[in-house]
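Next up is one chain by itself, shown in structure tokens, the form predicted alone.
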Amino acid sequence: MKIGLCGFGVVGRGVYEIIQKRHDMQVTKVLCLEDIQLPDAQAVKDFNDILNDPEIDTVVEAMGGLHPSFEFASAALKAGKNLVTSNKALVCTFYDELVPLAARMGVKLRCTAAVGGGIGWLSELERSRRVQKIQQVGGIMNGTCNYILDNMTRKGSDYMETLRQAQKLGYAEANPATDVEGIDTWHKVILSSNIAFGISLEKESVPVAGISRITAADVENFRAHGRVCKLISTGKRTEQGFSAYVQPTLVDEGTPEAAVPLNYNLITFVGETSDRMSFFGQGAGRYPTAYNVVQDLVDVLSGKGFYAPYGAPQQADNSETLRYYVRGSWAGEVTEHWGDAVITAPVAVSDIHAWLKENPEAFLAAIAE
């Protein structure tokens, strides 16, 4: 296997460095904006070069961000060339384009880092749905809110505090809101339940609720009730058809869950024949997620391509019904009050989080009955 690396930066430098152990595939061009030096690859700025060499029958994409990475993504496919990625919010944007694309092309489309890092979480599912009906899935799926909510519950401490130390740590970016206002989760759950279920859910439909507006008061409400903070995404098959969504959700002490710890991700699916299965691990990370985009080229040699057929675009029905710790300005049914907050009667999924966009400053929180 002749490889093309778009990026190097933590994931594409990672890759680059455990591919050179292999004697099975080859990184022979990198795209790299900036002059490197390589014992056994050539630097090149222009994507043309990757594309346009007949040797190169493998495009990994490991540069973030939505474009150029998908005009890179996309020719990489109509040219032939197979196409591994780590970019989940590249995949998740473009399901419509890229999935049925490769399918077309017949080239294969990988992308096990984009959900979970190291964890193996998309190549599991598309082995569990090979013999049994998947129920559900979703979890712990952000390292950086986890990490947050984590220290919060553990010490006491505040939002802005713990956000500050988990970007000191790196586990945070400088400007930290597609982790802490749930978009990455969103990302995840979304090609999650896409491939799970064999459908194309249709991203406006799922909302998504962060942790950004949490105060340690909120954290000693839950304490007090036995209970703890995650950031929790669901995908699940319903009566209706499916429901999708990302929000702040608290879960009792003794769950699995709320014994997640610092950046970790524990991530689970419902199968009708296995039950409960949970996977744990490191969800970011050079190596871990370098990892799982060399399993997926292993996979690629193998014959291996996308983890479901694409499915036809769905929308989401989130007509299911929760009760909700709710601090801020509700006006609904209240069954009782924790401190400042009050906790709602059942409320619709869809409903809650309509109101959560009129009202910005408020923060909510599931209960995970």
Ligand code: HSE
Contents of the next structure:
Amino acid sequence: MKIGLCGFGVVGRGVYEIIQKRHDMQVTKVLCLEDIQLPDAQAVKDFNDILNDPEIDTVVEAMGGLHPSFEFASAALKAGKNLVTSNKALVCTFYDELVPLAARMGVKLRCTAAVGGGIGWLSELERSRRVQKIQQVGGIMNGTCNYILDNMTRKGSDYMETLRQAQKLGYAEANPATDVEGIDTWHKVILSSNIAFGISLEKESVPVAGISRITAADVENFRAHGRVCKLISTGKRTEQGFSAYVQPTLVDEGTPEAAVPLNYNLITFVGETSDRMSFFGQGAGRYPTAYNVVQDLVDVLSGKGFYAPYGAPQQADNSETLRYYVRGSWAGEVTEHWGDAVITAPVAVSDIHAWLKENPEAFLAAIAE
Ligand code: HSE
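Right, the form predicted alone is done, so what does the form predicted in complex with ligand HSE look like?
Now the full complex is given, and it begins with the chain already shown.
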């Protein structure tokens, strides 16, 4: 396998280093805008040098962002090259273009590192769905948010200070709002649901609430009631079809989610035969992420393509009702007061997220049952 590697940052360099030790694949060209010298690969500044190289059969996209990643990815597939990427924003946003395009061209598309970094989550969903119906996916999918919430809970750390540490440690996205407003988790749960259920979720029907307005006083309220706040994603089958959402959630102190430390992820599926299966590990970082990119390359070599057949677009139905902790001008029914916040009566997930859009200064967290 001859590889054109696009991007030589955190992930790209890790992929290059791991492949250097292998005999079944070789990086022959690296697209990098900086001047770099490599002993065994040609550094290029124009993607066409990779696209038009007939020797290169597989492109690894490790640049991040949507553009020009999408243009490069689709051009590679159209040229009959396999594509491996760790870019969840890319595959989630352009799911309806890239997955059918790869199928049409008869080439392989894989993106295991896009959800859970080093965790073999998507590849396990692929295996699981061969044998059983998956009922639910989700969990803690963003290391930056978990790092902030864990530090605020266990050490009483300040939100901003902890976010800066997460940036320094390289966990956060280039724009950390993507992490703390839940967008990164939103991309990951949509991609996971699409693969688990064989559908293509309408993205605007999946609501997202982040953690950026949480305060130390909120964390104290949670502690006083035996709860821990985590950013939790949910995608599941319902009687109406499918529901999917991302929101801060107050889990019980005794749950596995409550115990997840630092920047770790804990992602779970529930299958009709296997019941609950959870995957704990490093959701980011150079070598964990590069590890799964190389796993995908090995899978491509053995003939594996995308994880699930492309499925029809589906609206998420979020009429399920939950109780919420709300700090803000909530005018609906209230059952309890926690400090200066309230606990609502059960309210539809879709309704409270619509309310949050109108009240963006508020903070909310679902009470896990
Ligand atoms: N910013 C992401 C995180 C990186 O914190 O989990 C991995 O997707």
